[in-house]
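Just the one chain here, the form predicted alone, laid out as structure tokens.
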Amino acid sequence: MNKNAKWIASPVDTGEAAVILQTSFQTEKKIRKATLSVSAMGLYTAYLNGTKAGKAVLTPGWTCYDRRIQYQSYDVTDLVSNENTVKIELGNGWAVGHIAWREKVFAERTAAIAALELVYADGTKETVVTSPEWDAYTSQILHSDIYDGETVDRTAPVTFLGKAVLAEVKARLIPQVGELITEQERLKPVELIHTPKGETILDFGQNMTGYVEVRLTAPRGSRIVMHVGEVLDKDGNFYNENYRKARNEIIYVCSGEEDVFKPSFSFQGFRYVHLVEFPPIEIDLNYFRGIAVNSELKRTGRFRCGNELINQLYHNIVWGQKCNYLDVPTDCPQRDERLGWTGDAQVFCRTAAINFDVERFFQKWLGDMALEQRPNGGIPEFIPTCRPRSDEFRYAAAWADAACVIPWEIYRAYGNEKLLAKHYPMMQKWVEYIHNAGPEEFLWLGGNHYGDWLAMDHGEDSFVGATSTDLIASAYYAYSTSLLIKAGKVLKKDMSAYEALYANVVKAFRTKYLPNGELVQHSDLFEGGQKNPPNETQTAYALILHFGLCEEKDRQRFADRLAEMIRENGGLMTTGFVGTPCLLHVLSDNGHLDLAYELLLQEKTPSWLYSVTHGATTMWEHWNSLKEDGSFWSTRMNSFNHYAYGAVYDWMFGKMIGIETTEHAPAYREVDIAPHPDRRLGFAEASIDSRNGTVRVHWYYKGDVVYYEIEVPEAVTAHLTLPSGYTETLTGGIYHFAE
């Protein structure tokens, strides 16, 4: 950014209108190039000549904006005219509109910021930059506000508002570092729905993050209101109570010309639009377009079965991720929340880097999570944090040591030494807080956490689950410090501070919850008050075995107690956020990988093929969001697009297909391979474009023979290890086995 611009504001705070800053210029020379660099205190959409520039949205995106601001550049050249108009529309979005149940959290007005630099073909340059000297006018943008949506009136006059103000604005400004958000897919609605309650709603057939876009000729002053909702009700009428108290309404008032209409500084996730006004001429579903939006990532992986359960679920998990990847990796996309939860992103981050190349987004969002770091190397459970400094932040196990699992997994996936080299710091602190975190050296013991979220073994209208939030606390403390050995070890730093720490903290782990080879979990105080959990649930087991903290002489009596508990419950896991991720692991690795893929296929809830039954085309928040009668699970937490259980297909690639890239040579640059088929699919195939090529895995069956075909790039080398017990180590090609 030129340093000569300045953070410029409106003299007038428009409050939740949309605000315009425009200046013009002329030019009589031949341009060789022309470059806009732009950013805001709020989201800005910019113009040069009428035209937009670039074709990213909500920029400059979610940063914590009292530390940094990101700026981005577009490349104008072929907008400059003789005459020309530099325009940038200002909402309120993340920064000072509402979020996290807050508003203005970051500032009280919007600002912008920009530089026009012009590079002419005799070699000379000139800058625009924004200052005092430009214009403030009021814009047709009535309303924009991230969780209540956006009124856009092509009736209302656009006027002058007086010569803009400086403003104050603290914030570092950085170039993009993440990906930009943008347009995706465009879809049509499949149906035009006339409800039981006489409601007219438009179905997507897809639920999806967005906006929908409305292009038609009606009446001036004629009004389309309109709400969004993810489900209908069990009666066939429009539902979105979940939503909280996020409005998502959309109004458009038609100029009587052709209106092209869609949200600016707003976004919604949605299926089914209720069409609350229409104007007095008939629908035409072309009159609508679904608009998906969501960072511009890079699709790396591929799946597919014999089984369309299945597919159907991956098609969800892949959907589940674009969605909530909106520049931040947000818990959900509807309701007033939509954050960037820490447990969610750490629990699917492999899943993430398998389906997509998230290299940069995590960059970006762990630059944020590295601010946002306390003092005492305490990590917030969201990020950005959007609460005061002052605040007192909730250092929850499992969803703070995002700070630990993501850079590690993140390297795992692309070999990005110096990013780990970045975070190896916040990775140490946090280690070092939970070191320091309560009254025993070796145990985090208290806390305020949220245990096994959502979990079905403390009553399915629970959020905190049965398992002992102390154990999970005192397992993710050996988890994180065993990632930061593997981190500073890669760095080639001295860790035989940690690694003792390690083994203090395992010995600790082991006398308090394993005595004599047995689990003994201790009380807790939970959620209603409820003391002495069960001396045993399924994530206890699945923790233990997942984080290698029994015996080894134990393991597969753990194993084989998980297994029986599974089958006493019906062939029903309980589990939660923090247990099913790895629940299928440690099935399979201990050999029930029968009773794993049982699990998997499973429609009964809770199941992953439970929602799939039930008309899912993303991931559930709870496994019950829709209950067998047809009812919801509670308005309080309870949203249909929720990606954390999709972190189920980091099994169904690493051990049903069977592909990993080794840690000593992460982003695949060497390989193991070992697939676990099952007759039940017929057939599975995956792959995945790497950084060092694409790797697939298909298996079939004909008969009572498996057919294996395996592609492996060149200069990648493969171990291969069959069911059988073959092994094979494979450079370049592809191969063809069958056993």
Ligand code: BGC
Given for the second form:
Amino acid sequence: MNKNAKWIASPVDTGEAAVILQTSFQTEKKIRKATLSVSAMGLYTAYLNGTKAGKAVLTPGWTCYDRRIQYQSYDVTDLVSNENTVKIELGNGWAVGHIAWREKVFAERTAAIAALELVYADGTKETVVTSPEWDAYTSQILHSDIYDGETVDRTAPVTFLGKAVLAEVKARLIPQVGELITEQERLKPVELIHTPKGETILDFGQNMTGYVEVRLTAPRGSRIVMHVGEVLDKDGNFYNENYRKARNEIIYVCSGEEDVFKPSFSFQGFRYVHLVEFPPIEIDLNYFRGIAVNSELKRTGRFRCGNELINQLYHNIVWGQKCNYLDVPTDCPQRDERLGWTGDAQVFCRTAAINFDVERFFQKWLGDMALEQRPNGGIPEFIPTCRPRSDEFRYAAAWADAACVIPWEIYRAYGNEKLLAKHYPMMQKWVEYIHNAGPEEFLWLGGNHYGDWLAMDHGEDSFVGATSTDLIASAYYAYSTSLLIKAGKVLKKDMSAYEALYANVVKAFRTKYLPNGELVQHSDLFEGGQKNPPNETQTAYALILHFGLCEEKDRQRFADRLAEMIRENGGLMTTGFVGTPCLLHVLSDNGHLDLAYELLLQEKTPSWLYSVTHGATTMWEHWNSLKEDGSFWSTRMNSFNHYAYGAVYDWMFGKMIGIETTEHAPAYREVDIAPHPDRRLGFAEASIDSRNGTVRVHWYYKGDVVYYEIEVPEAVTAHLTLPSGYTETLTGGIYHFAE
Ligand code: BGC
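Rather than the form predicted alone that you just supplied, could I have the structure of the form predicted together with this ligand?
Next comes the full complex, and the chain you just saw is listed first.
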């Protein structure tokens, strides 16, 4: 950003209405190149001579605005003429509007900063920068808010408010680090529904994040008022009580000419649109488009198989990711939340990095996480934190461990050693936080945790599952320490002190939770959770096996007991956010492949396919967000677009298909290929376009024989193991096997 550019704001506080800051200038000379750089406290749309600069929306994106704000630079060479107007429209967005159940978290008012750098054909240069010389005007966006929606009135006069004033913004300006947020799919409504209650509803056929564009000509002053929802209720009526306090109301007031409306500074999570008011003209589905708005990520993964329900599940996982990867990995895109919850992000990030190229996306978010880390090493539960720095935060096990898990997973997927080195100090400080959390050095007891969030083994409608939160915290203590050690070794550091710490943590874990080779869960100190956890839970076994916390001699017995517990429970899992991502892995790694498939193919709740057979087009927050009797889970917490359980795809890809990068040669430079076919699927095929080329496996049944087609890129070594135990080393080519 040019040093002469100043942060400026409107002289008048326009509250929830957007504001326009603008300047005009003339130029006679021929232009060689023009670059417009812009940023805002709040959200901005920048125009040169009436044309929007660049394709990104919701700029400048979301960072911890009190520390750093991105700016974007646009090539606007083609837009410059002799008479020029630079216009910046500003809305409240994440910085000033509602976020995290508060308002004006990062600033009291919006502000903008910009520089237009002109290079003329004769080599001379000129720069137009924001200054108190700029003019401020009212906008036709009369209201905008991330949660509450937007009002655009095309009849509203645009009036002069006075000269701009200087604004104080302390954050550092940085060039765009992450991926831009852009408009992607444009979906036409699939149906116009008239509900039993008499409501008029558009169904877009897909739960999505974005907004509705309306293009029509209607009488001047007539209004389109839209409310959005993800599902219809059991009688087929409009429903959005699960949005809690997020109003999600879109109002467009028509000009009388042809209007094209869409929000500039808000987005919604929706599949259904309730037309609460509509102009006195016939409704035509062609007036409407549902525009998906997400971070622009390159698709890298593909999957298909012979079971249509599993294919729909995969679709839901991909859309769950798209919808929640909007600059920050959010929990959900619709209710008064939409926050970068660390736990959700860490359980899903391996899957995320198979489906899409998320290296830059996480590079940005991890940058904010590192800035948000407290001096004591604590990692707040969502990033950006949206809270005053003096606040007490909840440093929760399996959530804050994102500080270790995500840098490692991103390294594993993309092999970027620099990024790992950058975040090594954050990983280390987090492990030290646990180390010092007391009251015992090698266990993490007490604390304020979310436990096995939303597990089904702690009674109806409980948020925290039955697994001891102390056990989860101590298991993650070991896991994060193990990841720190791996990272340190990649970076050629002496890790002997942490290796000793790891050995002590595992020893203490065994002494406390696995005395005499039997699982014992102790009552823990978490007030919101369980006082007397049962001795055994599925999640406890899953974590112990997945993180390698038991002695080798006990491993098979524990896995068998876990399988037995699932069978005793009618072939159903009881696990939540923490246990579920490892469940199928530990079953198939320990001789229970059949049961892993049974769980994957289960249609009764809790299961992945229950939501699919109940019409889901994205992942649900709860296994039973929609209950069997047609009622909904409590409106306190019930999203139909929560990607966390989509983490099952890392098992589908890594075990069912059988492609895993090795960790000593990350980014799929060297891969293990070990497919685990199952007749019930008929066939399965998946691929990843990795940094080292496309790796693909396709297996299919013909009679009793399984055929394999395996594609390995040039310069990649694959260690193949087929179910019979046959092994071979493959490089560059397409190979066929049958057994
Ligand atoms: C979010 C979750 C999150 C959780 C913390 C919820 O409100 O939606 O996905 O991880 O809080 O337990």
